[in-house]
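Only one chain is included here, represented as structure tokens and corresponding to the form predicted alone.
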Amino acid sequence: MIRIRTYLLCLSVVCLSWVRGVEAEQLPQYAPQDHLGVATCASGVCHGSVRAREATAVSQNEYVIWSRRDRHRAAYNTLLTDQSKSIAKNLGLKNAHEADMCLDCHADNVAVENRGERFQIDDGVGCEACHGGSETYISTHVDDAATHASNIEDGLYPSDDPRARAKLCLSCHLGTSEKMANHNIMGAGHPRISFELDTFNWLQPAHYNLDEDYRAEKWAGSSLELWTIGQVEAARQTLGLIKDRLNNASLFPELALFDCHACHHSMSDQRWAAGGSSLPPGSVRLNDANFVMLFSIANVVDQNLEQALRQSLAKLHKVVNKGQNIDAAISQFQQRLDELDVKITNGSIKNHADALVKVIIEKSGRSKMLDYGSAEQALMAVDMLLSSTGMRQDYAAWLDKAYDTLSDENAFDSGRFTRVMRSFKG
């Protein structure tokens, strides 16, 4: 069920590392296997069946679902729009649909030498962009003796694993050391990047069935577990970007890592509230939207750890603001993040859905979500939690009011958002 309003759906078309348990995994774009092209998967006897089949372990209509309904299919076509042409012109590029900085996230932009005869760059974000180059597994994954583990050994990317999936999705929807929608690209006209793993997972049509076969070999946790893991991995990747792109910065550091709306607002609109960062008025704050939900998660598993996380984030804000060395602050934050990760990986987080709703609502109602990005993350979390507990329909009218407060990021009123969150009854 698609659980959020249309304005968030638009965010899903914006495409552009360390992950516990999958450190050795390479993202499909950089792995050595050749990418043979979407056409190699599209046969009616492979994954191109018009109708789902029941006699096989997979439905075999995965290509049809992707080609007709998945927005990743249109990622390359986005580069042909007038907006993309304008962005390319502003960046001094010949065009967007041939520029690596655009193709890296709007297509399966593997090295030329790794492109098979049927590979087409204009297929967009296709099968192998997520599942890995099929050179070595295409002939073995159909064997009766093949298992999910053996397919991974043959080069299939473990996209079912939540951490590996987070790493893959965030590589475009947040950025890595190799690619990122930086401030230059945004200044040229690229939309602001926003992402939350579980919500965006639901935005696209599933091309797999959570049946007994799937659960026997693959990860099949709840939305709450996927959301929690996504929050931890987004925080990790954000810390990595801060370390990589803000250390030894020039006069103007990578501004895409800061809160966009701290600068982009009317001069008469004094958005200087520092929130939990304890920064003075006029400060340009880091974009900490990928950190704020960690406090609520920690609150329900270890309140002492919540306080430690808050102190770590405040220290990070301070050293970045003062232009000091950030390594120690990042290391401290990563240590706290690892502690939280240990507490959530035992599976107990799935028992805290009701408590999480209460905590996030309470914090939002006490003006803890002063910036648009944090409010956005909070509302997506509440929506997910209400859905996971089967209560979303009961609060549909309230959710509509809450999403209305986020309908225009340039006119976001934190006071209005806070009042709506306070009006939650339950």
Ligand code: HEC
Contents of the next structure:
Amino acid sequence: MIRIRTYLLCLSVVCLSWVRGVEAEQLPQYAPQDHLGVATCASGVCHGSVRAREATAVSQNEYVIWSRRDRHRAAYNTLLTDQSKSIAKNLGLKNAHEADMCLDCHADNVAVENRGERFQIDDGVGCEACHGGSETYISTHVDDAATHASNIEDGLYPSDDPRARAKLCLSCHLGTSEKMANHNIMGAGHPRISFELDTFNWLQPAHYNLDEDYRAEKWAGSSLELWTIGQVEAARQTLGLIKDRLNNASLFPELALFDCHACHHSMSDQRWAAGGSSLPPGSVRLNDANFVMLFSIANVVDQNLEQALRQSLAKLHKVVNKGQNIDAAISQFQQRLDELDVKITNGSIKNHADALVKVIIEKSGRSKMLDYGSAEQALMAVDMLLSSTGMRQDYAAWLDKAYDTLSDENAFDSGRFTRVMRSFKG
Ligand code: HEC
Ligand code: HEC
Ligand code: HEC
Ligand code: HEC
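With the form predicted alone already on screen, would you show the form predicted in complex with heme C?
Now the full complex is given, and it begins with the chain already shown.
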């Protein structure tokens, strides 16, 4: 018995350290290398070719795609708009485009001593904000002998690795202990932020080709795998934020971690009574949009684990409201999340695409507490699954109807959403 347990323990430690390997990676903004600036990457013979090249391993037109079509190029310019001026004024900032609070996500805001001669903050979210400071790989990555692995050893951020990619995107599209679009920033007029790794991966115009060369050297798994890993990483990062920003709070915890509409609704709405919440009336619910998809994932790989995860979430809601034993509840949740992560690392989730659509549709068709963020996650998941099984065309009209229920967050009617989900045929 003891031997079996020791073996299992070792096994899980090995698995977990593998799963967590990327946590050792430092995000580009905080790693020690200098950032030499977009201009360094952009020459016509490097990544600034107007046409895609065939003869080389990468197309070399990455700069052109980014500068013409990628929202990240405009992220700094956004800080100069009237909306940003008004946000800055509400927050008492001199302006938005010089405030770290904004630049941390809207630009490649590395420490001043890590900026090379050609670095320009107004390039917005530039190449090195995602690929890492190029000081240590700029000269070696063009060697004939260079491989993706050797580039990573030289300091290139492993953005092809789905976990490392999720961590990178989520650092700005969800937040970290260092930076967050918190309730002050939201209250000042910042739009709500939502994210799903696979959807956003496709929304950002790709400046890479998933061709044979690419697949041979880099991670090139399916949408479904990317989505699954994105869900697990978003949950992990949300738990980290709750731990940092809620448990160590002064008078008020960080309100952006709660369901916005738990507070922002009319007093005549009977949300609590209608919702079947397990919390006492008048409680503020955590925003659990980054957790609800875990149940569907667990449902198709291990139903006992689904139950365990549900219990962890219920407990988290409860202890957060009481303000007691939050750390213990978070650790338990994290442990179960790690178990789920181990179960999905073998890629077997691919065999469960049909079951997943069914489970997600079925669960969101009967959920009473479905808030806007959770509904949005459910629909993005269904869209991804229909696309990746080649059935999107057949359901285009249904998807339009479903997206229509999400068109205005302030007018979101969960009853209408669940009715559309129940009308899904197939
Ligand atoms: C350094 C911060 C940062 C990182 C890292 C980052 N983003 Fe962004 N992203 C932003 C900001 C800021 C915007 C909004 C830009 C604007 O409109 O001003 C944005 C916008 C986007 C948009 C456009 C959204 C829309 O509503 O049109 C997509 C898609 C996107 N990001 C995907 C990604 C993906 C995928 C990753 C990871 C590979 C990623 N981002 C990494 C900061 C970041
Ligand atoms: C944690 C990262 C983060 C921080 C901090 C942050 N933003 Fe943003 N901001 C984003 C992302 C991501 C988006 C894009 C949201 C989307 O479309 O999905 C965005 C969008 C915006 C938009 C809307 C852009 C558009 O195209 O409609 C404005 C305006 C804006 N941010 C201004 C600011 C200002 C001003 C600050 C500082 C007070 C700030 N942001 C701080 C991440 C951040
Ligand atoms: C918001 C994050 C982000 C930004 C900004 C960004 N990239 Fe990328 N880039 C990615 C991701 C994600 C991939 C796909 C995963 C990978 O291959 O590492 C990628 C892939 C690449 C590749 C590999 C192409 C291939 O076919 O193997 C090159 C080269 C590249 N980017 C260059 C650039 C350059 C040059 C810039 C700036 C002009 C830039 N990237 C800006 C996220 C980004
Ligand atoms: C615990 C309750 C609570 C939660 C949860 C909450 N808010 Fe608020 N919010 C408030 C309060 C209180 C104010 C100040 C309202 C006032 O002065 O009238 C406020 C103000 C705002 C304002 C400014 C509106 C105004 O009238 O000045 C915006 C915008 C806002 N919140 C957005 C959000 C978003 C987005 C979320 C979710 C990410 C959220 N809030 C979550 C309680 C909450």
